[in-house]
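Okay, so here's just one chain, in structure tokens, the form predicted on its own.
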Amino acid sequence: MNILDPSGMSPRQAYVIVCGNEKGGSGKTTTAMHLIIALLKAGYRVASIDLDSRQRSLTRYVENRLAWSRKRSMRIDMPSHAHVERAVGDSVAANENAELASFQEILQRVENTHDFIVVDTPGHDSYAMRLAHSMADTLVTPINDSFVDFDVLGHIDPETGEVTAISHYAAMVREARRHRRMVDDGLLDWVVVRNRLSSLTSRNNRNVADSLQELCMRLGCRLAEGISERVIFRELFPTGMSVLDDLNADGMGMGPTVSHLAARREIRTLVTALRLPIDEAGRRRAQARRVWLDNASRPIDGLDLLAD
């Protein structure tokens, strides 16, 4: 059954999450892989996309991911993968088409035939990027908790904290919101996630707290805690596991900590947060959505009441 059409009757096309930010070190491909892994365990065919052709991170850590279960002769779950290969041509734009016309040949294989796809892009902006969060169902924007890493978003005013302009990448976001209500009727929902929170609250966290809730109202996202700076994630790439898989000794390389719980409620939290359409109130909503997409458009009935 297709998690979009939840009668079965007619089969729908994946449901995007693009986890999207042009700067780097927030901590993308670390939500990303663990988005996978928490779809997959939820029972769903999962797609996954690295958009990233230079670095080929997310790339990198489902490698690793596979290596380890046969190192360890271990059934575990695996999405199907997929990146852009890097052009290398003497032309940016041609390299750049070449990526562009790799990554919709991708697309095409897996949008039918899976239930998700999660696509982890690179810190910069290109063609592809960009048509990426065009078509994404959720986009996932992970940042620091810093002023630093709120200015990919928007400026602000240093003595009050007031926000004063958006940034180059949320104005590009507005406008694949845009590009995706003109092509399709679709609304795309932008989730800021705030990662690597500090556990002691200081003065800049609220001031940081209090410009992002400005800044969503302005930008009409929504902003969700993620994972806070914790040594589980960073030890866990070179195996490619997450914190959502089983904790034991044989299938972690070691054995369940405090952190490592913490750690997986953090990842719990965020999927819940998220909203996507894994159960049956996430379905509702995304009905209901597409009953309010289908009617925004139209005029309303009996305007002769309101005269009244």
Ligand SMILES: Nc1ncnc2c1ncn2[C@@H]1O[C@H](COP(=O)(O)OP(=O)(O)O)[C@@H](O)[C@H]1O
Given for the second form:
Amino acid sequence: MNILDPSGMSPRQAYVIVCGNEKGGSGKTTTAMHLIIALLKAGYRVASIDLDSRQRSLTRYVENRLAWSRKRSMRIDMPSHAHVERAVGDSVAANENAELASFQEILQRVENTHDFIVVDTPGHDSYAMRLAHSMADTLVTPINDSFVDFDVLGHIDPETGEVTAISHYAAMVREARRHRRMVDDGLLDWVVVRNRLSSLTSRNNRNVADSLQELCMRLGCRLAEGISERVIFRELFPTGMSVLDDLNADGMGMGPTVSHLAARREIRTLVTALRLPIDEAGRRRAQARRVWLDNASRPIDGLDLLAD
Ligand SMILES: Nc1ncnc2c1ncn2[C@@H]1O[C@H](COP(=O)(O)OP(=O)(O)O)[C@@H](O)[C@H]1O
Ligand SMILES: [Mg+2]
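With the form predicted on its own done, generate the form predicted together with the ligand in the same format.
Below: every chain and molecule of the assembly, starting with the one above.
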């Protein structure tokens, strides 16, 4: 794949995954971090970009991971991470332009040296946010499992459950898709994932699922299996770990609980559902790199000649 981005910059190689949704607290950052770790663990070179210059949650998540691993002197998979600098001038347009420039500068640094770029986005519209959406190969939109959050995609008639209008965000994605097709004929695969599913399957939940399915058909997105509400997702943030990490080996002193294993399964199911370009050749290359790195970090037998 070789596309020119809207700014006319150099061709890029990396596959771009964007986590987006105009609502805060829907699970973008948590999802982004888990996708990053999943791809790293598969041996891919991953660059992560935090577009949320205000909250910087993904940046803190990555920093926590680094601090946690350093304190325990353990080797850990880390992405090449960068965040967009927050512009704090008086003019909104100038700030947006500055953040866009910062984003483009980061993209230029990583687009030819990584297999995947994972972009975490803020819960509001901006130039940088639009650029991210128009260069995404896969857009992952986590939504909280309720009609309220569902509004981020469209409006539903409460009586009939029918879709009556599409939201500002869905219109923005449609525009991004149109733009992308014009630039390189590329297709954006939009995957919506219900997050924080309750273990109780209520009637309301079933209605949400049905309406969401209908809305997805209208918007041209796919609905992935959901992620359950689990305390472990909240607990892991300060350590920078993910449910894919071996928490025991990583010094947390925790054996995997049933909930942890179930969470891991859900994340793996999501990664499979995304149908990322993890082809056989790519998989072998990544595996070879992974083995090499593992061995490179291991002390070489017989080299402790100075020991008594
Ligand atoms: N499946 C989940 N179960 C429990 N807590 C979750 C889950 N997904 C996200 N959270 C928590 O919800 C909060 C918001 O999630 P976050 O990923 O930061 O959302 P966003 O980036 O969309 O604002 C965080 O405290 C996160 O730990
Ligand atoms: Mg976030």
